[in-house]
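Taking the form predicted on its own, here's one chain by itself in structure tokens.
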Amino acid sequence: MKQLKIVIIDYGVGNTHSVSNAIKHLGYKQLKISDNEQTIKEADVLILPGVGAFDECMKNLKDSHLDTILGEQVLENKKPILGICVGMQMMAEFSEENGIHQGLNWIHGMVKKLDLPKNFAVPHVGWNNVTIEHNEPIFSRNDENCNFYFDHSYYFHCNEEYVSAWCDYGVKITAAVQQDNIFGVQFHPEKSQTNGLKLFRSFFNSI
């Protein structure tokens, strides 16, 4: 049975390293980290992580042209996309995070802070059950009510028919997010152990 391709796209920020080994965990070979064109143009499924500020991490990904290239594989191509945590926010219009930035526009929606009631911390660390709307096909492989680790202080809010499961913190705060090819989570699966390795294993199956 042939390999899938996976990159894990590289732009200077980001877990790349610890999303890496947790695929690897799971016996993909044909895994790399890059900022390659033709390497994304080869690949099967694209991950994209994210750690930090908003507004830095598109800068990276603008000054690479990986926006431009990533648009052709992800819109035109139809390519399967995982953002990560702040790879998640990126695929909204806008966030708020330090003044309004742009960014990459592939779901409706803005990232806007947590505003949470006063007995719950900003940000918002440690595991959390999440509410599954959509198993498929990304959460196939969970039980309801699973738990995941986070670690962010903005969250996406976009309409009701993108957001595949949510969690209460508080506030319903919006876990993953899918339309079409594209596919987002607010945690970290690569933190999140077996539940993690489920959600990967899922993803690539579903390719």
The other form holds:
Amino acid sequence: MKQLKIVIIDYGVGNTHSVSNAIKHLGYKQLKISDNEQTIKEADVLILPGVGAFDECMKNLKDSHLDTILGEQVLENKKPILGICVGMQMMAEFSEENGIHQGLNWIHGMVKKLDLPKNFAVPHVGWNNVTIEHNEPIFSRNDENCNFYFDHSYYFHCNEEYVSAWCDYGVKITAAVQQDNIFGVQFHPEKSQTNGLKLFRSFFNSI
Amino acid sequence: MLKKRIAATLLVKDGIVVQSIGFNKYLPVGKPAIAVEYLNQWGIDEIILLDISATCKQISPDYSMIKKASLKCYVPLSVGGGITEVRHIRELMHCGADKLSLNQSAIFNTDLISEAAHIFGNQCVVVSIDGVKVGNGYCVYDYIKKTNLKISPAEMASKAEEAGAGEILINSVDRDGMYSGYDIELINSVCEKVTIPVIGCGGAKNAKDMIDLFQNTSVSAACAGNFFHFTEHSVNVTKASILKSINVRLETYANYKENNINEDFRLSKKADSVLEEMLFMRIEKEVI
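Alongside the form predicted on its own that was just displayed, please also present the structure of the form predicted in complex with its partner chain.
Below is the entire complex, every chain and molecule, led by the chain shown above.
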């Protein structure tokens, strides 16, 4: 196993400890939770976790200048990054959660409130099976139709070419996006038991 | 399609997981970290860890206990007990909690629900309500003062939803630890009042009670505490029984899909010939 330098971006509101627990379980030892520019520069791969409201998360990223630091690493240096939940949503151009707010603008698309048929509760909480459009790289170890844990009220609305997996909750919901070195998942792999651990393994092995 | 969830509650009193009976008797079960690890391995969908001593003693949540418990928890972990301020929530998130469960704070300080929902998102805030039967209706039970409040669980759930809660955990005081099945009427009264997901709790004895709950209410999750503690692979065996009538997630390496389950919802013994064959069967370890 290649010991990658993994950095989980710490911006105050993510569930960083949960993500770190899951990755450590897989045996990766050079793992850091940090907001330090130097540490982020030296990393092989970045994880942008997320639990929280879009505006609060973006504000925290901007306050600590992480938006520019990450932009440089991801867009210019092409460092692989995996965004989780709000971490993925922040990769969009903007979001309509608590008013219109600008995102990191890495993947063309916007974050919208789930607009569901009657009898479908918001937030979309629980285990849902995903339909995988692109196996490589992050889903290469997962079975078709496997379950992941979702917990969100907003979703990433984008062009189909970026969607690597989706799920069905009355409407088709983007479950994962990818574009070059940028990956994002709406569900929580750190909370999806074995399926989530497999996803982390596939992601790290592809680097 | 979204699956119905099977959740486990771990009641923690003075750092030890306990079995609770009627909100007044408690029997020790073991360390929270061990209980979490096993439930996780057996394929539970969610764990709700409630520290019932923190609020009683008016102390902050036991962060070190949560940190240890979350270490091997790869399913969502909701934590409750002792949360009165936003800084408690922030600290809990750093200790591995994914959601928080508000009970007393939800009764006396609805602003905390709104504040937490605004910072951490609605999906992060679970409001836990204890309901008790009084006459023909139900009241919210205050487990600290041990009194019934004037508000009904359904009204309180509706107020919590308005304030920004993302889920409601409704627990029956009368059924707690009684193994007499869920209080369908109580749980329905809450389901009818809110549009957010509801988790039903209190009284489950086996898979049948959970199937009943899913068939007679619109809950998203069935929760049990006590009965998961006492048998090996309790979660995956229960899920294998439920899966015959309700769409639940069963993805554990040992899934019992092919096993026969008897009328008490326990595994039936396999035929001797099968067992003999199994002696020579090599079972590969799951590699991730």
